[in-house]
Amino acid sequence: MLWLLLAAIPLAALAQTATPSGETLERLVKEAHTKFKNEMSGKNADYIPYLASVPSNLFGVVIVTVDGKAYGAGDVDYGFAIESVSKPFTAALVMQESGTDVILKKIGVEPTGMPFNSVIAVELLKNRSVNPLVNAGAMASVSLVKAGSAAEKWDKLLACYSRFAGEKLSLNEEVYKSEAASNDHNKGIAELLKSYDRLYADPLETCDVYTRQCSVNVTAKQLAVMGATLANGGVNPVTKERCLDAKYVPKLLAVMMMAGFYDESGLWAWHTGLPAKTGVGGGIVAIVPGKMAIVGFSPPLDEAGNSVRAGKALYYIANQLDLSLFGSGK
């Protein structure tokens, strides 16, 4: 079984390296910014009208590390929609109210091996939700927050995003408006889920929380303190807040790392062994587990809705710092 072999692996391996110096960190964004800013590959998610209308030359690449310290080029300061960043810390508020048990048994962990709003996979697959960090597990990870009402739990669930980013964060109405006039699939996806008795809240409410979560505006910057909080134990390192408990973070990156990157997870983990997530807006968080986080925002996405710029960025980076959890490919 595979959690076996990843037992085995010696915990030498996992933490190979030092974290780099600050200088070597400065360097690498800046030329994996210039050695991409020309990349003209994918183009911008048109299924919500909002995120085709956003630059697509939009490019930022920024490291914010386990002490606090942010390395950035490019656009970090450009807010932009969250999208599908957003389930792993929906993820966390599950786990941080309920423990690991409820993700397990009421969602999944398993990849689809599908796109991230399939329908079949609901259909075919015996868990139905599958795992948090597709729409319909997303969805399931909603409906989970402990609230009275639709409006506590998305006011619960923004509060806990900006916990992790260390600073307020907000809904973009024109993003949420848009996704809201254009998300009848998610609707879909929520009844068909609801038939099976695996969500558990209203599916239209739930759906629109969901949407939401979706539209809340993000730097680039402020998701790499978000990832950097991952990578520090569940600990802001900016703010010194508790995010999440610690014993629930090798969990959650243990999803990342299996589904995080869409149906190209395994190609990801493939080149760069990190846990990461992405989604739709153009964003891209990597973790390095007790070291940092590397973010990517840029718009044009590829064929599995990752982003083109952001991705080639953290490779590249991920490459000449030899950081695979798996081992030293060098």
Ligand code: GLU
The other form holds:
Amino acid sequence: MLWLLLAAIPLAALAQTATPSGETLERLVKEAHTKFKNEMSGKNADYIPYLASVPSNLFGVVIVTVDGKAYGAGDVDYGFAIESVSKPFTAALVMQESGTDVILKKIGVEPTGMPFNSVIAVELLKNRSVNPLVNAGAMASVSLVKAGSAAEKWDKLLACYSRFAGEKLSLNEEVYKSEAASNDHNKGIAELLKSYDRLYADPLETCDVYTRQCSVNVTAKQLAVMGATLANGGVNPVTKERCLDAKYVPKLLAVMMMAGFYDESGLWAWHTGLPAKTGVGGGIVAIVPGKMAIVGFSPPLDEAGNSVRAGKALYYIANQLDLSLFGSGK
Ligand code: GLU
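If the structure you just shared is the form predicted alone, then what does the corresponding form predicted together with the ligand look like?
Everything in the complex follows now, all chains and molecules, and the chain you saw is the first one.
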């Protein structure tokens, strides 16, 4: 009887659900690193002075699976500024505290097709804050975190990121000072949102907490554990701590699929079919639900703000393993 049942399951479907072996993952991170370490295009972000000073040759690739195993190549232990890769984790905290309707109604979930810090998007689009993965929506997310003071809000955010990473994360003071001295544009966005009643706390305090969240230091390995927690339905695969209710994870991943790659989100979805988030510090995390997270880190960025080497490494691994969520397995 059992063989009849097994015969009814197409082999390709089995292949699609299986997590690749440890040897395969180990080989692929090394191959991706070797293949793209001499890629010289792109340049470090320089609108935040600190980021321009990070060595451009740094490059790390890591996979962490949902059973907590890590496979890495290159600079996987270098601490870099998380920047916008923090945004889904703040949205996760808002969901955990207040549910998903708040995100839908008070922020929005539509991609903008415009740069991550676009004021025009705030002016043109009815939702104003647009989605939690652009600066406007990310500050709206910060403003929705429940706390009696900005200091408490910041503590809650850092504790949340640390739970996802399974390690205590900290603020990179140098990055924070550099960003705080050059974040007038973000202050402007916060004030503008407030004028449209789409920011739910004091604009300058909110912008400061947001600037801190972007200045958190992570290594590629820590970021991959954060991503693997989302791949694992909200439970950290290393510490086994639940960081987000499983019912919220698909919603968060849907926003990452639509808006995680700045205004190249369509291109990224086309090439990989995976939810992801990138940051101007050079980090990218891609989530393969039920299987793993793949992280690349390298400072030089393309025009949209995405790390060139990290993006190429992730494309390569995703395609070698045929990871697109849109595949039928046939
Ligand atoms: N702190 C950066 C900013 O607000 C984050 C940008 C990013 O990584 O997309 O401009």
